[in-house]
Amino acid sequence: MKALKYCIAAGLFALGTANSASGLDKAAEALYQRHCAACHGAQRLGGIGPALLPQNLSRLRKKAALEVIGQGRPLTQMPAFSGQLDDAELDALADFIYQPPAEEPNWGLADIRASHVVHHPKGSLGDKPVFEADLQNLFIVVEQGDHHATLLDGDSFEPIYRFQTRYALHGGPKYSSDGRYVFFASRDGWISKFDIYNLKVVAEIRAGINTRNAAVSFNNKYVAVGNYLPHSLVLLSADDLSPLAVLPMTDGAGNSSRVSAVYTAPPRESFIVALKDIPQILEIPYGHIAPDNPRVKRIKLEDYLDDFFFNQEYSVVMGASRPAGSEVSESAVSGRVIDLDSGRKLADLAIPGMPHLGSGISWRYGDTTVMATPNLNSGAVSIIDMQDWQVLKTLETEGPGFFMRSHDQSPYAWVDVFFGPNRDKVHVFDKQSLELVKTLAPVPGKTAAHVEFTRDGRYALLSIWDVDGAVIVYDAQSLEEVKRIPMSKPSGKYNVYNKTHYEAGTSH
């Protein structure tokens, strides 16, 4: 209830306080103002509903935009317009939220502090779990169909507990290292800590207007916000949220940068703070992390870099390069690899079609490792000897992929087909022969994604992507269907032991 009431102030405090758009239409603001901004915002940052700005927007398509706007969208507080404006009125509200503000929005350390709440302080909730269930094969299934998330038992497949999250969480969920909270990160900035072993949301707070992700600290004593908007890093204390440090990121000679992703890297003990538009990458170590003055060593690059992926030691990262044209030649360097502890760019890499590196899987392949990346713009799997960082294979597929899963103690990788046509099919290689072994379409017509191992290999979950969706259990070694649980748009599954312990099979 507190934050909903600071939701409400806030988008009343900025109707009183907002500047004008120039360029923009008068008429589409004013009929924003008067329908959109008790619950938007006046500056579109956000309140009861979530931001309504170009780089929030991003995924969803301005017909889409226009229809919900109309008619409302089920399960949340959104109502239809369609009755109290015309087309004209409807079309005109659709093409001023997509349109940037005449001054970039912030978000400071002063607002940010303005959004926490705590439901309930540290020692006040017990210690035991309020359920029977292996701990350690537990998962968290995040449904975007209807903003909720399920708590899912990895042993009998039954949901445990389902509750609503923040609108559009975007990262994944990130787990402390004992596994008993889970912290969510959404779109719009909301920072959620939530407590399995009561089922309770903990705290909360805004930390950005447009946020990529969280990680948090092997320790867990922190947590650290990647933003887009604002250009910043805001590292919280894992105890309550409550707000340590806001960084700008910025390289010392008047150049910001949207912040790609932040990652936690245990044997370094330090965050690797990714960034989109300063050719670096940054890291903070959780033993100087104070709120005056964060320790920040940079790394800096030929290229800016991001989505990246890690050797199993944190020694190295591979980062993609992303190109300027929409072609992408056999010879392009699509990404590089960098030591760590030197800042040595040790290879770089050619992969034509855009690796999706922060999905890719590593595992032991005769005498060496290897790591396999899916590509977003072609269909082909990229598998990467992790000695010379040659491509060692290319496995062709059904078109462009996004996720890629496997575990130790499974012979076999998954990886979907995202992008494209046959979206509905999933390629089950064989990690030693590098051959196809079966191609799976569980549901003609509809995307399937995502797979997640259970914690000792058995199973494998993989999520059908409609809001009339479910996650599809499979044995993982024949391959059959074993269940199918009704969710709605599960679009990830993550498991507590895969996660905590780093298993290299999954995306870290």
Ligand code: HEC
Given for the second form:
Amino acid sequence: MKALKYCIAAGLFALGTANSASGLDKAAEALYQRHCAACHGAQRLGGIGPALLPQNLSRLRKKAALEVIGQGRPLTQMPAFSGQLDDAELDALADFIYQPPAEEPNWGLADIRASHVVHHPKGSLGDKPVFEADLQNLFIVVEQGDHHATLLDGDSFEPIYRFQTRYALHGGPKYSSDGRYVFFASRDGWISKFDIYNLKVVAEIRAGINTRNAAVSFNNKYVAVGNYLPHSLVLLSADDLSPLAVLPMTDGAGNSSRVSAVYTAPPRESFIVALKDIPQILEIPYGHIAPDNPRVKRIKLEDYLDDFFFNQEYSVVMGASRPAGSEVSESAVSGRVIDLDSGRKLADLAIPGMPHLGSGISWRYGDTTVMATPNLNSGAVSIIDMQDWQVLKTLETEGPGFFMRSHDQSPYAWVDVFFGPNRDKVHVFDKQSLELVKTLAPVPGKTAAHVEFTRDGRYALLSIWDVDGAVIVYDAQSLEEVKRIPMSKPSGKYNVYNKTHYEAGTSH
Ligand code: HEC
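Starting from the form predicted on its own, produce the coordinates for the form predicted in complex with this ligand.
To see the whole picture, the full complex is given below, headed by that same chain.
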């Protein structure tokens, strides 16, 4: 009875506010404050444990959350509560963390600034690497299983160093142009700057509550962070991560938007921002960032575009179009091609389903350049002629793919099957004949995904995306396995040279 009364009170209270808090169960809230807040934060923004807000938990099913709360997570600080709470209480807690809070949490400049930690000020560490290796042929491998990253020697394929990262990295680490530093973004908004030469985290800051990704300017001066929560883009100094500006993502007419992703566009000397809820592309020239009032250029679009692929010159962007409030495009037109200088639409992309343009790659084909994109909801790779934006060929795969990769020095393009019963397979296509060369299934039953090449393109590294997983090294020519390196749910891997030279065969 008591709980019911509280619910009604909360519901009435919510009538007067913008956010619906009617679902918030006061009894569950009290349980949360008593048992969880010490680690997950009074406002669920995180602490020792991750943030527990619906946006942050979007990849965790409620059933899985219930199991974590009851059983805990072995080998972590997350305790098991099944001994002290009954089933109804556990249920109520699992429901509670998927409810939006009564008031949308804010994370402004003052909060960001207060979270800033400089572990090693600039100049306090040596400029000579503490290990020996080809510094341009290093990989960072993100291991999601236990929130670590491994620095891998790209010649010997021996791990050089393994270190803990923030909880749930998101969006791919980014290198400074000389390859000395790497910047990580986490789901909960933490940005970490890691000095590869000294194997140390030098600075950290929390730039948001729920973050999509970070980008580093090509002049190594700025880091831009795109957030889902709050609706902001945050600009940091790449030196020590101190905050420079928080840009609310609004359209000027009272609407605000989540940031889908922020990209760096080296030839344009700007950041490009893809928005989820406003039909615009934003461009922020590096030169206009200092002192504190960045100028933002807006390209107005006919529909919502995100998941960008740029041509090598960064004059043209391809974006996936999705109707507002939907993740999947129903129409035959699933993408647009936009000229970034004029803001004009150059073409519609007629690709059925949901192309994953952001992991597209491009290469020379005859007298034109083509781009290839996997599809998130059908077993197809679309090859598009970048002169007339027509689909040149559709390659059939054994299921929807996520990542695609190649290298200038390799005749082959690799695409994984990420979803469905054939998740353990990876296809290798010939870039000139556009025919299937080989289908690999290195560990039956375990997802094989995400390929990255060595600097010279001679080897391709593939992840076995499992807690008991591995990175498998293939000879990129013979397609024979060379080595298996055990890892904990390795996801992306990032080669210093390929990433800092904007290799056409790798997503940027
Ligand atoms: C002593 C600290 C601590 C307490 C108390 C605690 N947690 Fe946790 N919790 C953690 C840590 C640390 C993790 C991350 C574990 C890992 O590395 O996978 C976690 C993870 C979780 C996750 C998984 C989140 C994700 O994104 O995968 C959920 C759900 C969760 N906790 C819920 C709760 C609830 C509900 C309570 C209270 C009943 C609670 N926790 C109490 C420390 C704590």
